[in-house]
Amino acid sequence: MRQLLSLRRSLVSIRFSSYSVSSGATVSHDWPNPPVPAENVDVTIAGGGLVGSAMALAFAASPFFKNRKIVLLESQSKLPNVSKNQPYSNRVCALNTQSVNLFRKLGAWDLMKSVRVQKVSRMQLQDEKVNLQTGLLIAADGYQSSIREMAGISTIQWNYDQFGIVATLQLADNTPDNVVAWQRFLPTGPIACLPLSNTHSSLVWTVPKSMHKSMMNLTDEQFVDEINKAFTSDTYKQDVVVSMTDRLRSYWQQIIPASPTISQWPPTIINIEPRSRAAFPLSLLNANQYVRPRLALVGDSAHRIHPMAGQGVNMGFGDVECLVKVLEQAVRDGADFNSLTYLVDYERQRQAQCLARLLSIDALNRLYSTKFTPVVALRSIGLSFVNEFSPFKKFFAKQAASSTS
């Protein structure tokens, strides 16, 4: 029988006294005497966020693991009671086609669309102390992963000296069909607006570290004014670049007819939801190893990306899909599903895809952070060229929507 257990404790405060790779990975706590008897399980998922919960759901949906015992460790005592009528939070993700297909396969997509959250399975909230001995430990405990550190896995990482400011935006009443995601690249960093409904959108605004405190100290009215200005003002445009781009556009249109375009403007922001504004530091991280004997890292435990492309959680869901396929293949082959031979195959596939994505987004962030006029001119010309001609625009739009995570 499938078992998905939510154990009530804070993952942050847990002290792992041992991590064994002999007969099984042991997660134990420094409990006072008498010791708690160990409970044997097949797979333990540490972290019940988006990626960890998706990982548990994927195991629950897999016929190859229907007789396995799966444990989900989560710091919250209970799942949030989310419904369609509740206010939007400031934690929003944009799912790409691959992630949507994953949730369709897991049978969760229709429910996710209707209530914004998917219950993984039966939840047992337990207060008693539990000592687990597990065949496979999956770390989904975030970019400050205690499990990754405990396993001695090194990382490549650097800070961007930038902060991401998020908020839930209230739109003007006359905003029809709010279905367009807006992003503008400013010298201070990109600002993006993701539609939630005809009345609300989600904001992610990248600003320099030196600027984020002043932005957070603005009143709601001042902050709204800054958002509208950032999306519509010509203040950040360089006249030389604009003149050069317009001249080249006129040459292109003489050779190749421009694609018909519909003039659209960003939605007008009238307010932000109370207490929805927050800021967090931005950084890049990639673990040098995604697996160890009987251990696999998924989601932010394995990699962390700049939010400008909205691909962080999609990469985590890509980890889930890949890891489950690899483990299913092990079961299909009659092998031990937590064998390092198969786990290394997961690492090989995901390292290649994730590292390429991390570095490409990092390069794009650096490209758009510069004020050097020749570089600004080249990137503006390139974007203008793509925007003018429909085949190029459709190609890049398709790649963005369905790119491998």
Contents of the next structure:
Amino acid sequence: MRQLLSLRRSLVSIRFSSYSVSSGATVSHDWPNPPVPAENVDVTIAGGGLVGSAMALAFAASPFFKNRKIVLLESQSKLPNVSKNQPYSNRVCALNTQSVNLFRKLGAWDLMKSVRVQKVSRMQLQDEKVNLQTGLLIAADGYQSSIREMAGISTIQWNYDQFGIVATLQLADNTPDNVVAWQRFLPTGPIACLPLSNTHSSLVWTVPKSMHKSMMNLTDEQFVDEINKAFTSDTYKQDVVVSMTDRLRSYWQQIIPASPTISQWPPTIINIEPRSRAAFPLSLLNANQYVRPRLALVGDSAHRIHPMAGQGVNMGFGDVECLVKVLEQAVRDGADFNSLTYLVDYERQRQAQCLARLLSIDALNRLYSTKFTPVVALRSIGLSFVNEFSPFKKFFAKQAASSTS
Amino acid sequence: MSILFRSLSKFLPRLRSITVLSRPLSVQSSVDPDEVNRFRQLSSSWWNETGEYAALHSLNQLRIPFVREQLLQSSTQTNDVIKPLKGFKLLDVGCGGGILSEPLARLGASVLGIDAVSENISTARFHIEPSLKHNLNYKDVTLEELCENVEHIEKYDAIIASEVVEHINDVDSFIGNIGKLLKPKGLCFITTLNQTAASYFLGVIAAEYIFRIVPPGTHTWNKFIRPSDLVILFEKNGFSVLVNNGMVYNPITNRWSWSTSKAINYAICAAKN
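Hand over the structure of the form predicted in complex with the partner chain; the form predicted alone is what we had up.
So here's everything in the complex, that chain up top.
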């Protein structure tokens, strides 16, 4: 995916009601006598972020759900203003091929590409306490999911000793076509720069916990200096490793023809967008169960990954695609779409794929966090080899893009 | 030695004889009273998808598409995607708690479920959701009793007897009765167990005592019927067999799949001539 976009909560014309509820909303299972007259709905999606909205859109676009009542719950009562002229948000994601195909299928891709506001019809924004009785609850409420906690679903999780710092960067005027995503593995953590347009890029910088406060306290100019230094400085390279890599490279280039690699310098940053710098703690999380009777977890509430490979929200979109496919199959088979048999099908497919990805990115993080020279040598040589030997490079690129073709 | 052999011989599995091949069975009803008693005790756990009937719930993933596709192939109606079986009249024989009847009704068909055990019928009726009340009905009768009611003769587009004939004494007259209730060119669907060594060790012993997929004592191997015998009975009663496929169950994942082997479970679809 050469062009990366800033995806905010742009809602298209969807036949569903959106309620704004206080963040103190509770989920209770009162049966058979709820205390207050409740509204009956078929599916409730808790959380109107990227994944929750995509889930709602997927239901709206599915012919099997056209007669169902779908409710999306979101705690922010203001619809974000999506426009080409507004500054970019500092939360950016890279969409892989699978996600793009999903949005193309849902009819949202053209809108997302143009980043224009489209009138949303049949939306009700209400700031009241609502009592809902739902057939199926889909939890899309992030990695600290309160629904998951309330359901008592245990998780495997550990904190990385790292924080992720994000910012929107302004590039120097003489930057050529800004279509390359950069990532450099520093001993302190990877720093990545994702292109937004020819003048702007998005920063995702993983730093150790001990460093993040000082990074946040720097002035904008000092911060920009740090970023430029991180991308270009050679102080991080170990001489032994560099010479070893060069020597090995000269050997294998005599045997294996090196595919031409285009060398480009990383972009020079001149400024950051005001107030776009933010930091958040990083952790890995995987819920031990993705489903319960009448409950399904999607997105970060089910699994949370290190941001270094840009996989997090793509895994969430993968969940959306899988869950809708499974539920459509349930409807085609005449089953009650809350049927646990079908929810378990979703869980089995997604847990296998997500856990594998979580753990391999975790391993990669560990590999790149060490300064131990032999390991550094091995990984440098490995990376150069992959970079120059095109079948390998294609394989890894395809994995990252999750393209099924 | 011979005395020992004689006392042991009653434990040898007896091959089930078909009426058309040997001795006559004069039974008024195809229902066995012991079978009826066994199911009475189990009626309360029908709708727990992870309970005793988990395998029947997951079998829906195979048998609903099977019924749906065969019915849609034989008809020229244009269908809507959510209720493709609208306009079809179906009879579910031995419906139990309604595990198969409900999805069929949800797909738009007008379904009658019958079962000899009245507790099953009460369970099934209790479970009907409001949106299905107008096209899903249950009756506490046997197939023979239904045949005596002139209203039901030649009324149904399809009759499904899934996991039922292995509990029945006289399969020949059972199929004959099904033929009476079907419209001409109507379809009959049967899923059942084969009578082989594999079905004894895996379908009875392993399923009932080791994996506990079904409660012990659910099945009597002597009553299992071979696909070839069932085909003969169908043809004798004026049917042509359209589909005859094996099914296999994975007890670890609780999932069924179609198989080329009919050694344990199989499904037949036959059309009335």
